[in-house]
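Single chain ahead, written as structure tokens, the form predicted on its own.
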Amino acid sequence: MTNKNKQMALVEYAQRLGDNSLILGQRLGEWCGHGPQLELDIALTNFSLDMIGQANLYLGYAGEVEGKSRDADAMAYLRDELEFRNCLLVEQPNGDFGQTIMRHFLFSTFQHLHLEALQSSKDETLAGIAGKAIKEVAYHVKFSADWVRRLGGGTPESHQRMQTALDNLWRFTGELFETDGVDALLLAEGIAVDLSALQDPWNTAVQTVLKDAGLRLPKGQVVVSGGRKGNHSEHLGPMLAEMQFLQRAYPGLDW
């Protein structure tokens, strides 16, 4: 692999990781002041800050490797929808509290496994980010799994809401394990994570919690994907319009 190909692949890879964290962080931030309880409001807001902090590191690194004088803010606020590389799962609307928790459980379980493996990356920057983020995400997994169990095994209404959330979100989970040329190039260099190796432990971890919650896996659903190639759902554009408004209205503004 040429140095130029490696550079381009590394920028793409760091953007994917950063965009996942940024978009989910933005979604969780929408709960600020709207949580069903004060404790949950604070928890979701703190999770948002964790994710945005991760995004700042990943996107800052992407800009550094790219070498075009784009910092993390430029990456976050000055790219259009088709340039974002996040998976579709994280951009799905919050819905009710049950859907937010289910989305976070499905993604954070994957993210924790990914960070565990990324700590062994030959890229010291990515490995360092993973080492910093994994403690935060470990708590995200525990928190969301506990709430999936609690709501799934709660009242008939809470159980049905969690089952509906799972049915709505499950079709987006297959994309988490899809690979392409970027993954292959960086995997050969010892930089990227082998996503195929994460699927079985993810399935085991997720299905254990769902069984405890009395929830059933959806059957016969096709995998919906495309986010990592810039093909997003109808939900990302409006979210970006709100998130990016101030920077685009007053470009380069310092506070």
Second form
Amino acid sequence: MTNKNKQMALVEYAQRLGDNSLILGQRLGEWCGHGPQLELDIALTNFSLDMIGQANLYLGYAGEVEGKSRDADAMAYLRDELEFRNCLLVEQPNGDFGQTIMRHFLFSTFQHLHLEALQSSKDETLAGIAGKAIKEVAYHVKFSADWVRRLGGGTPESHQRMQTALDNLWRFTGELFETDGVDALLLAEGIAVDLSALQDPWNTAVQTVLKDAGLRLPKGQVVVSGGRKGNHSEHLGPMLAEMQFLQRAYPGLDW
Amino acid sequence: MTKSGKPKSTTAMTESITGKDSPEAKAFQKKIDADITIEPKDWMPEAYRHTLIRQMSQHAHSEIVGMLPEGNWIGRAPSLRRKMILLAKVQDEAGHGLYLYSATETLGISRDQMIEQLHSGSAKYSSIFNYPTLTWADMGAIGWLVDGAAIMNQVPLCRTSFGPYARAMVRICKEESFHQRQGYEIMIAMAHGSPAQKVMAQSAIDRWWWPSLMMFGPPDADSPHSAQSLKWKIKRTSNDTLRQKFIDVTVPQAEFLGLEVPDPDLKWNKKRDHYDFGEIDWDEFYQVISGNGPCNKERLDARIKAWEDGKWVRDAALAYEQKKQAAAA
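Now show me the form predicted together with the partner chain, since the one above was the form predicted on its own.
First the chain shown before, then all remaining chains and molecules of the complex.
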């Protein structure tokens, strides 16, 4: 493998991680001021803040490795849909609070396992970011799992809403474990996480909580994927249009 | 008194019989005069309790409604750093609302009752939040002017006579000064930026200047609750004094930015050692307070929608808790 290939793969890898955090953080920020109660408003805003903070680190690193003078903001604000590398799950609309919490539970359970492994990456920067982020995400997992249990087992209405959320989002979870050449190349270098090794622990962790919550797994669903190749759902574009508005309308300014 | 209970009406009756010359009332005023803080379990005149509930809940509601105009720009913040700062700031405001609701609950009203009063329109919030945020410079102007005015109002409240309120304010004031700095930092970037950014910065001060001055409340002569509140040391400084202080501090900051304060009558008065300033449009103030500002309806609708949309979540949490307790019993 050439250094050039490794460099390109690493940029791609850091973008995937950064875009997951960025897009989920942007989504969660939409709740700010509109949560079901003040404590939940604070929690969702806090999660958004954690995610944007992680994105800043990953995307800053992607720019550094790339060496073309793109900083984290250039990565976040000046790439278009096809260049975004996040999974489809995180770009899905917030829906009701149940949908948001289910999305967060499914993703952060994955993210936590991923960060655990990434802490031993041979890439010191990625390992360092993982070490910082895992503390935040451990709380996200606990919080969202508690709320999945609470809402799954609360009232008939809340149960129904959580089942609907799960049925709607489950098809996007298969993508989390998909691997390609970038993963293979960096796995061989001891940099990337072996995603296939995460699937079983993720299934166990998720299913334990869903069982407590009295929710049933959707059957026979087709896996929808493509986010990491830039093939997104229609939800990403409007979100980027909003997020990138000032940088696009008034290029190159300091704010 | 229970958290959900209303203030005891019997106390009010006794008080109306005994009047302000009762031994309790005299002892109470003596404590106030000696700067001894009043704590929730201490005897207090019903009118003192009601004034505090009105003022503190209004303050809490202002924090919560105040999240909306800034929330409008979280999605469009121009850099990741700015987005993080704005998220943290709006989150602080939710936290301030939380301490203030909790402090008010010590007076015998529940948070749900206060929220109900906000939604029905019987409780007010600061009228400043009924103005729209139109450009990113508004995030700067809100931090600089609105939070600046709020700090000016709130620093004296750290010494207000009711203990829980004073303690909440100490914490809040620390965070507010960070808010003001970040706002001014945005103003510096924009006022010294491109021509388009300068236009946004000037537009922001044009639109936020007068409403910020109104935040100090009506002139002392027309302020219905001021005299009694000063006597009870709920309020420590008069509206007009604080307003003058704010103008004196802020005008040089505007000059440093190279922005024009939208008041043709603004002039330094050597004799008074203060700025003279033009007449405030109090009609506008009363219009906005009575519900006719540019965004009153939107703000209240947004709060009511969040509350109603969240009902199933709150109901489910309660039901779950009850099931758990029943299972444990």
